[in-house]
Amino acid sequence: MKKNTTTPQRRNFLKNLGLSALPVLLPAASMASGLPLDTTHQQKQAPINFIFDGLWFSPQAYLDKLQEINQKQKIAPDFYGNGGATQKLENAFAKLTGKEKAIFLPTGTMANQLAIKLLNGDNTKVLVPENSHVFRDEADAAQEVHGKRLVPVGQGKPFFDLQDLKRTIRYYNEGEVFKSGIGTVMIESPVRRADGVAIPFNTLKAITDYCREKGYKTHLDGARIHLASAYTGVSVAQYASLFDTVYISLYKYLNASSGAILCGKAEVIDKLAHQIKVYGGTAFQTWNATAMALHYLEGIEDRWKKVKNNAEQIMSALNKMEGIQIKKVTNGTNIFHLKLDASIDLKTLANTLFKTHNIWLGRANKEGIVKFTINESLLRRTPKQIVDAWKQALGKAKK
């Protein structure tokens, strides 16, 4: 019997984020302290987290939000993905990306895998970033389920460029006696394993122009593409215009309980409903996820301008405090590097922020860096209120 190693690996990944893959995701403060904090404790202030790309909802908070959305405008149910909030969301994403059509899928993994399967046709090879979700985190689905061979590009780099791609193509074209075809080039941006680095637009354009010239199809894992857009000024439509298909997550910052959207030409998207059914992804109703994502999609650009502005004020103030240093990541988006000097105890800081102010902070990695992640929860309080909370917590965390 084949041993399933997915769960332990997922737990290790979540622990590195300062979380535990327990039945209930514990706030990072509890992981940093090693203490089992009661996550059901109700605090007066809504949580501010420096951990996730989006807001964090408990089951009750999620239900309350859906009720709020429904009271403003009745949520229309879908029927096996047809009609209702799901169709509205698909139409909104097609318009947003400038693509002919869009379709809801239950997971980003399925969106990526079905996109590269359909784009690749009878070709066997798909070129992918070595550090991508498709290559590292999708359980070899391309090979095991779809008969596609993933070829990694850019090992040891945050992202590959055109020269890396050409070298890889040349290596396989010249080195294999019995050649199999290269059909698709896939890119992920922002890059999760590179702390949210957004690949420069000119680099993406050079790669996709070359692929178009050579007849290769292109797919973008744009799970966090709105975050890239917020920090680079390049619109989602501009990014999407470079690729045949683009996947966007519904839960990372659009706060749905699950789900993904895949956008592209009608000739590709029209094949997806059957493929989703074949691989067991068709659900009776999906409105509980799509209604939430549709709500947070509206006005997202304006909200993120405010998020960035608030974050800049907060980080500027924190960087003036003794013992704190927050640095930008080169080509970064919403993840920054927080480092504390030896005079500050991280466990005490994290616990005080959580227990007293309902502010969540992750644990440090081996280099002593805490991933300081910016999201819409910063809009729940003024920058001054957040900074004042940090000042109070630092006072207790000083050794």
Ligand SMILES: Cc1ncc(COP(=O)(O)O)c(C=O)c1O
Given for the second form:
Amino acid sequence: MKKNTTTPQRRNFLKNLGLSALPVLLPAASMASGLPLDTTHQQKQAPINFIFDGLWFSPQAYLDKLQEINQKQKIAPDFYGNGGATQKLENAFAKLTGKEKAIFLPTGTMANQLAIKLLNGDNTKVLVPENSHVFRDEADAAQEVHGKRLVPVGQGKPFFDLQDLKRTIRYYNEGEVFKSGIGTVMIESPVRRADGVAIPFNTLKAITDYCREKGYKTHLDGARIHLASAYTGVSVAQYASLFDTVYISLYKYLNASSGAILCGKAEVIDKLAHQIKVYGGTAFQTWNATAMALHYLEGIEDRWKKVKNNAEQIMSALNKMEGIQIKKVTNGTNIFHLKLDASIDLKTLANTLFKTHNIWLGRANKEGIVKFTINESLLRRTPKQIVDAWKQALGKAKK
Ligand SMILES: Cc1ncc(COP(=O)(O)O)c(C=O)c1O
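Okay, that is the form predicted alone; can I get the form predicted together with this ligand now?
First the chain shown before, then all remaining chains and molecules of the complex.
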């Protein structure tokens, strides 16, 4: 039977991402795509969103930003990923992660899949976190396209530890008659499906030390690794030093329209350009994404110090307001849990914040929790301005 790829599937996709809340908050004109793609210029103030990891540019805002970047210093184009802004970005990431080389890929999915495939060599099994993007959100690409069998570890936990890993390895090594090798262990941190939990450094180190000792290769899905660094104080290079390869997203918080970077030893990264081509991922020009990411990479640590500091001030003030409670997630990064008591109407609060202040808030889940997500958009106004906006909106939302 032909797969249904029309609207319901897309709606589910948005729902699974937690984005289905958005149309509730946005004017009809912006709803055609189900996402707030054209709202930025409808209001006088630039938006502050408590929903995404990044700024979530409208097309107009994206063009304006590229224009601004280009005016400061002419953006140099790449040619099939060679030279220009793309090469600059690759060099910057190699330096940042302390790896020999880095390469641009069109998606993180491709970065994860090709890293796993190349690291695994002739081995068939790759051990992955059960709640990872690789295991649950990449459409079984490892099995379907690359002939690798993904073995899940740590079901029901935000992340697995060394004991979980050893138990799983023992189970497969002892229980299978026709042996085929385990080649790679892969980890995701921060963990998207666990509200952005950053796996403690000691846990990562114990796992990767063991893997090195046993000869397993290691890959880090570090799509949001800067967020981990901002909250743990462990540098991106320290995280990367544990793994053979690390992937970092260009659009989560670096605000590019899409894209990914994979970093590692030259012997691995040098094989990537050919692999990307084979799977149809070699785009003619990629500077529109890489120039943007390069721009936001510069100074990111300092900006996130400010984001974190301002967010703490804002949340402390909001927590003092009647009926609002914002809680940290254990080992969390930029996602917090916001709960309102019965005296406040969330829909009115969110609508007022949106319409009057261009502040975006998501919808509550079944447990009544709104995932209150911190990002650089906070820096567009002072903490006092943001808190004052909430005060005014709360006044309206009191039942
Ligand atoms: C943890 C993680 N890894 C990988 C990806 C895949 O990135 P892309 O959308 O570029 O394929 C995502 C995207 O949501 C992600 O959250």
